[in-house]
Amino acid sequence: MAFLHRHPRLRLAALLSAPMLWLGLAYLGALAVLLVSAFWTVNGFTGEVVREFTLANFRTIVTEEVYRNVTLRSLGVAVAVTVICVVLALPMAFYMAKVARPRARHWLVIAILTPLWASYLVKAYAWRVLLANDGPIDSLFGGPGYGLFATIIVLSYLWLPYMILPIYAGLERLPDSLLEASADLGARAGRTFRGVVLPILVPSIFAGSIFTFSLSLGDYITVQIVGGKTQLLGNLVYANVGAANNLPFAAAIATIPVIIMVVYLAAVRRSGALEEL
């Protein structure tokens, strides 16, 4: 114990590591008996887990058309609302940033924070009021409907704050006499963002991409509100912890995601984006 007292960051780490052991524990723990159940089956008569090693469940995965076809729309649909959050993000946070006055980005950061505090059901439902045929949007400009669009119009109305605070952070950052300095060896505004502002920026749009690529490929709910017959991965998990009671093959299906979100990340971490969360 003294030795503690005369290291005081080895007592820091000491009282952090029983909180550190308990997410190991709690998180990777879980991941790992996600990872172990992917490999059981599910006895065909008996509806009982066979705790057996197997690779059927990844081999059904792979061969089967179908489960190729939703991966591949759930990362469209991850792809495309990620770049419809950074092309809103981007000049909403620039104006929070450096255009608004001191006061007024107090109560436009509280504006952004808002819908967070709001229920994820009742937004999700909101929309499909607006989206249903005789309904608002539908009046006035002929709506899309339940389907494929909705779903990612949805997805990117919910994940958007996530984007714009990274963004908003990254320019807080960048000092304005860059701006000027720019400005006054000529540059236009389009030069000026595609020169100065881009570069500095691509930290932060990594970081609120990395919420809104994996918050919308592991999204099941909004899907099912106003997806219509979508189907993406979320759905084909709840699906069989549910109706089929084939909890090895959900467990397969949900590595499909945590795997390509280990790619995604190790890809970003370059950028420096970890360091922006």
Contents of the next structure:
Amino acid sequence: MAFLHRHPRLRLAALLSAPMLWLGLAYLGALAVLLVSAFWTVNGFTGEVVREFTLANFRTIVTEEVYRNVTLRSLGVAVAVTVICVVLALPMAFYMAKVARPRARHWLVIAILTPLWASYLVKAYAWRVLLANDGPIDSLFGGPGYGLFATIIVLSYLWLPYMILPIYAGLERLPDSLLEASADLGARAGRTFRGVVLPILVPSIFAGSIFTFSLSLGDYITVQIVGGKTQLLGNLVYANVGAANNLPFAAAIATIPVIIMVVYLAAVRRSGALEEL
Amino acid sequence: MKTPAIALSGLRKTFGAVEAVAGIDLEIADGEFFSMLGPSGSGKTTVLRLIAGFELPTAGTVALSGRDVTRLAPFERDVNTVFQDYALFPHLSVIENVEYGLKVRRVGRRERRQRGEEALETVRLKGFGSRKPSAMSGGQRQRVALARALVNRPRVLLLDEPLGALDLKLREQMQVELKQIQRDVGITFVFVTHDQDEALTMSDRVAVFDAGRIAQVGTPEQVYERPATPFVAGFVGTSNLLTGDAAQTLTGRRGAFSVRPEKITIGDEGAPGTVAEVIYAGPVTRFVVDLDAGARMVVVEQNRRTGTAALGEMRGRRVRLTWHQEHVIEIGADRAA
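Switch from the form predicted on its own, shown above, to the form predicted in complex with its partner chain and output its structure.
Next comes the full complex, this chain leading.
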């Protein structure tokens, strides 16, 4: 042990080699393979992958309208889900962190976390039952039935905890005295919320939005279960991996959400929100 | 009589089974520097929060300049608070922090900036406006908090242990500055502290809190020289308490009496005793003397001539203590006891 103590670099290497190997091979390696294979094609007759560099896949994606529409639709779903989650999470997290008694707060956190233990599929199918023709929601509101709207509702439900938790954590760190100081200086509740709470919570909201946005952007199961005929980027990837057996084209489509997320993260970074996380 | 700036009557506040404030009647005059002194948990901060409106009283009323504000929200009261942790908004610059109250009250941009700069000048932070609070020291943050409150020109400024987080030197400097600012702006200061030196040096009047009640209200001199209860005598400064047989022997009367350490001299005549402890403290030395009559007395002497070598030899010596009869103060019983 004394040997390691005298060689801090060696100690660091021993500590980090396993996680770095995992990150390097499993994580970045897979991403690299994805990117490389996006530039390959499939032989139309044999179905074999042709390992030659070509921009053909990307040319198809950019020129054909269906892919542009699906991309915009997926982006719209991701934005809508994120906005709905923020709107729902803010008051819930505020109640949990600032209003509820410590005992109740404890139970509320558990209540937020427990749905995460249940299988994603079970929850999605539960919503399928809820949204079915003549199901509870249909007979109450006369709609909306399966489709884009249903997809947005179910995704919002699924990812809501990922938005509540960072906002809750952010609010817990916000001292009560800041709220009192704002009231003391003449601000009513709404003004305090806009002037003090919301600006301080921006990093937390961004943190939550990274989850809700990326998870919505990549989802294809919920859409299959409650989306009716709606297609999102995930469905196109799935169809090309399975039915069409065109792995390179699937990889090319899969780079779209990657690019969108990189652009989004860069924008978040520019806003300075990541530094305060 | 003029309408008091603050009038509390029958004020009570309970948190569950705990009675934090147990019936307070108090009037604070306009322009007064008023301190609320007491140990932690004595209810002084709760009274401050009741005046500010952060808590609603269980019973009793709060009136500001004759207007009953008991049920009003903090933003409806003409008071401002300097918080113990300063509570500066971390996402706003110093000048934006100071201007916050004016902005909320829709004061025009130019007037806002001018008054903000003036307030920063008052607390000697001119030119610091564009900094973030996180880039400032504790003492500077304290001043920003003060400027942020003063800029609104409230009738009453409430200060909740504002110097608690500062080191001794800075604290003493801020004590002088606060007093000066209070004299300049001429508004009522209500200052909560557990530091008796702070309360005595800065205030026009002091209220000593004990277990949710006010044990005594008076000028610093009254509170120090004429403590009303054993608690006040013990909490404000060091006090030698004489009770029972010792009181009978030394004063010739029954009851409870207090003698301040600096009023006692060690000499050739008076009550005999033995020096139990000698504590050298720079400008003064404290002697702990066990009197034969059965009381332990603390005596403070200025170190005019004494050298440390001579002090060490004092331990165990037989000495005699004298004091003037007028410095023996008869004190009542603790109400809370």
